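Only one chain is included here, represented as structure tokens and corresponding to the form predicted on its own.
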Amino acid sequence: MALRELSSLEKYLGLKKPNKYTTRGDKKIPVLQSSNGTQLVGLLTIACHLVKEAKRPELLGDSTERRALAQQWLEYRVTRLDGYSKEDVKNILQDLNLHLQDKVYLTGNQFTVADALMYYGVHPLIVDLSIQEKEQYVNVTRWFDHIQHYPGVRHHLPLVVVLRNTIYTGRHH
């Protein structure tokens, strides 16, 4: 899965040569051989390094709060939602739909790399929640949807059907 996210995630930054990537060990980890013959271990240095080669650092964050809190959501990505288990989706979907009551991305109102990578992490999730747990995930849903959208993001993922009426009206009758 991680091998197909950097290939999006080329493809979202414009990268015109596609780099090489293998995998490592039991868990899949990614490898990219650079140009100078080092290796890069790891999604989250993978990512980094592509931002940076596309020479797009606001993707990074574009303060010192901010870059601390991609980084914070890329380590949460990897350490909680790569080999999650059926017991850790709701308190993932919790996690996230708190940090986002107040905001359009994972840094507040720009969008980040932090953004792409927890999309591509959190939709085998988002796909099979109900409409009903949808709802319950409100805000989860709606930056979801958001980020589904962003332009260049999805690429290799279905899209996801996102209800954008409420099903109760609040009228009393």
Second form
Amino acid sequence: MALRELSSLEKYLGLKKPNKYTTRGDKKIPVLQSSNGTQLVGLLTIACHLVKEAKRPELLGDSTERRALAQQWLEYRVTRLDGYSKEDVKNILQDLNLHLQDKVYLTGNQFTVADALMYYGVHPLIVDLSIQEKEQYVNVTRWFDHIQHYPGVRHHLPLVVVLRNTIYTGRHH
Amino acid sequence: IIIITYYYYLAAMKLSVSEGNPHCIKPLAALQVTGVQVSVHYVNHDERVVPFLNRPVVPALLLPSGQHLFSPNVICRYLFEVKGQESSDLCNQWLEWEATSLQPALQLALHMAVLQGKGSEVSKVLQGHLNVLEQSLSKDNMPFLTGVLYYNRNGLYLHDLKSERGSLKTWFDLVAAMHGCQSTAQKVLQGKGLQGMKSYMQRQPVPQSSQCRDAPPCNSNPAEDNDRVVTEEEMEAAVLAWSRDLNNSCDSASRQYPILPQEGKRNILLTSALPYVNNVPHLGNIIGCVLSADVFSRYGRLRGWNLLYVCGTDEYGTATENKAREEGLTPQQICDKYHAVHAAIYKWFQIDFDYFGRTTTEKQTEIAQNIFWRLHERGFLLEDTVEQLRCENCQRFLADRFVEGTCPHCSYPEARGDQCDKCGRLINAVELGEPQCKVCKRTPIIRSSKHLFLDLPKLENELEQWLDRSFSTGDWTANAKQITRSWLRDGLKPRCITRDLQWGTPVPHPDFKDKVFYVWFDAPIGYLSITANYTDQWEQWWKNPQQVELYNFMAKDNVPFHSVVFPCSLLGAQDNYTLVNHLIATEYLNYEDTKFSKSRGVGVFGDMAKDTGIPSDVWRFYLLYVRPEGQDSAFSWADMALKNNSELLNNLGNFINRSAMFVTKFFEGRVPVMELQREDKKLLALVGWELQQYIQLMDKVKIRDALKHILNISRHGNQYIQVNTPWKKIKEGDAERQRAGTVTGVSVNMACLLSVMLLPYMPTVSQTIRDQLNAPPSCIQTILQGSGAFVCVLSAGHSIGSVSPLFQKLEADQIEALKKKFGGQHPQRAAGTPSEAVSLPSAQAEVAPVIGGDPEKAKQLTQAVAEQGEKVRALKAQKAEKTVITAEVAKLLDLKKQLLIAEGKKPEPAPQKGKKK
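For comparison with the form predicted on its own, please write out the form predicted together with its partner chain.
And the full complex, kicking off with our chain again.
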């Protein structure tokens, strides 16, 4: 799973030479084997490394503050979304929904690598939502739909259909 | 200048931390190390600093942009980057490992060390992680930033573990020597080491060992089956407790009138907020005060405390006057009528007051006037002219609750005259924007009238000193402390204690002879007068702070009156009054997804609960299970059925019933001989630990949390029976039969233990269990003495009584019917609220009988709808008068509804928005 994410990320970043990856442990933590023999361990770490390698530092955030926010959401991704339980799902979606209420991307107005990885991470949750739930988490759904249509991000994941009109009234009034 | 501005900009950042929270050490140490200027705020563990997160998360850093960082690692990383130190790939890697792997393991380790007292086990859990650190350190240098982080998380353990590991220790000492790290840890943990984290850890969800993902390969799974690890010592202690004798010195069996403080005993005076007489209490009111206090008082009596529980109805005030006018009775008659309603409801809920009184008594007048004169003589009352709202149409001054308008603080349009429901701030009624008389909806005028004020600013110092003491020595819920602090922070102002009304305690001062005391001065004095009506020697309770501990139970909206206003009255009276030591405030209980509302008929009210056919004990259980302890919660029918069926029926009831049935069926009703094996001893230790947790939590009035431990015990029990299969073993050889006997004997003793722990929650069920087991009454004191002991109270040979099931299943259709009946989805339910019914189109009644389709009529109606629609559009285009348009729109909606019926569809009051196009 994580390896497919990384390979999609590589494609998005336009990296020509694919890197070599292995995984470690039951949880299949990704490990990047670099050409000089050193290793990098962990999805977040490798993703940030790839962004730097592709010379796209703006994807990590274009200011100190935005970099911190991007890291915040990357950490949220690897701590909360890997190995979540059923009860977590609701909490995660609620957190994100409230956070995204007044934002286009996770860190505000700019796309960062946090959006891409969060998108990969919540995809399995969103696929399982009913239309009614998607309306309930309207901000997450809007953000999700935006990211899955963001040029070059989606790659290995199927498109999730998001209705443009709401069909359940009452909940938000 | 730019640089200075930049630093000001950074200083605008706000770091929220809480005491005893180990996560806060990291950012605080990073502040020290980096020297970045950030204002640090100490908050409660429960405070929701980050608005969009579900759970309160601290530490949190508010960035200059207004966004929050809520992960300790990211905060540190940010602080270092502000100082120009960016993190490398290697650093990232360590941070990620720390967040995803080390932290979950530490959380588990902390849980074991701090809450379960298993410090010695911690090294097993952390072994693998420490090895990883050790190996890395011996190979290469750990980046500086991560060093700080690791030190703070790990250091505490290493100290405790006295780990002597080569390079890890060297590194650790190196980081410790860095300025700030050690002192920060000291400060956050208040110098108490691990124990300083206790209150924080208690609020965290119990970590699952499975959460420690990516445990390095050398790490064996810390706990095999998610259970606590039981040590040899614990097992020995459990066996010792098990074989203790019954404690026959049960002196608290009967309560003798009058209960008065006794030398050498823990003397507890317990009050529940006085319910207002003219409302039937709803479930939220019941759980908020009387039921919570009842559980605690029952528990306290079992613990052998000398305890008096008083409560009563709060009867004075305009609301009563008004209700009397409505029903054509005198206020006294109204009070008599509703006092009886309240008493009956609480009786049904088995609220075991020592005395349930009322505020409209002579004692009330006597004591309130006495306190008044003492305050007056000591110069704590001020005189002032007040501008008041008077409705000329209704010919009276409008009491706070009879005027509505716009809140001057937050512009909420439906603020009441005394308090805004939205922002919670107190309001002076004349400050309301666009005030309206609630009865006739006209605009009141402002008139002036002379009133008396309690001089709170003059008492503020004394109050604060006393609060400091009470906060530090007593149990105050977090919300109670927080609300009180926020009142003090805003500064106290004089508060009016008189009102221009008739129905109240008269002000004895000749200059104010047509006035009565304002309810908030008067009502808490009700606690005193109610006690005085219980016994003439009431002053032994109320003027005896040396011997008596006072507990106040209430919902959070009542806090300021009990923590600030009333204590000031008592302090000012200077009569050695007993002041509140423990203030237990609940949050709010919602009904399904909405609020309880009498006027809309939404929710279950006290008098209706018994009509549901669900036993009082089950109601109590569920309300206590969802007690809004620490956060708001909700009553939900589906959830109630689920909890009844899964917890009461399948877990608790199943276990108790099975173990008693085994005794009856396999051992002729006599408890068999028990020969404890290792597995049994382990179970005794586990159960003993749950019992101790229960007692610790109950002592701190964590009623909901304690209930979970009861259910844990029966879960252990069910598992024990399931694994040992006594029903099979009984049919096999002697050794197996012996084993079946031991398992049955231990189980039936657990059932007896459960009945004792359940007593405060479900008194009837608890008694039924002990009756079925024929348990000796002294078992209660035996089990709950000291820190709790799981004693074998039903020894071999004891005959039990006849056994029958304890709980009944709640069926889905039964619950669905109740849900419909009590609103939730159907706000127009209540027949007694005509105002709601009016909003429905009157035509509905005429067309309702047409059930089933009528194609011919449908055709005509389709035509009519189209025509009427045209007409409305035309009127709108012409910008016709609003009333005209509204009338035509109403007709259109009617026609549409008729059309639906003619088409054979249900005329649901469907969302009209959807139909617009």
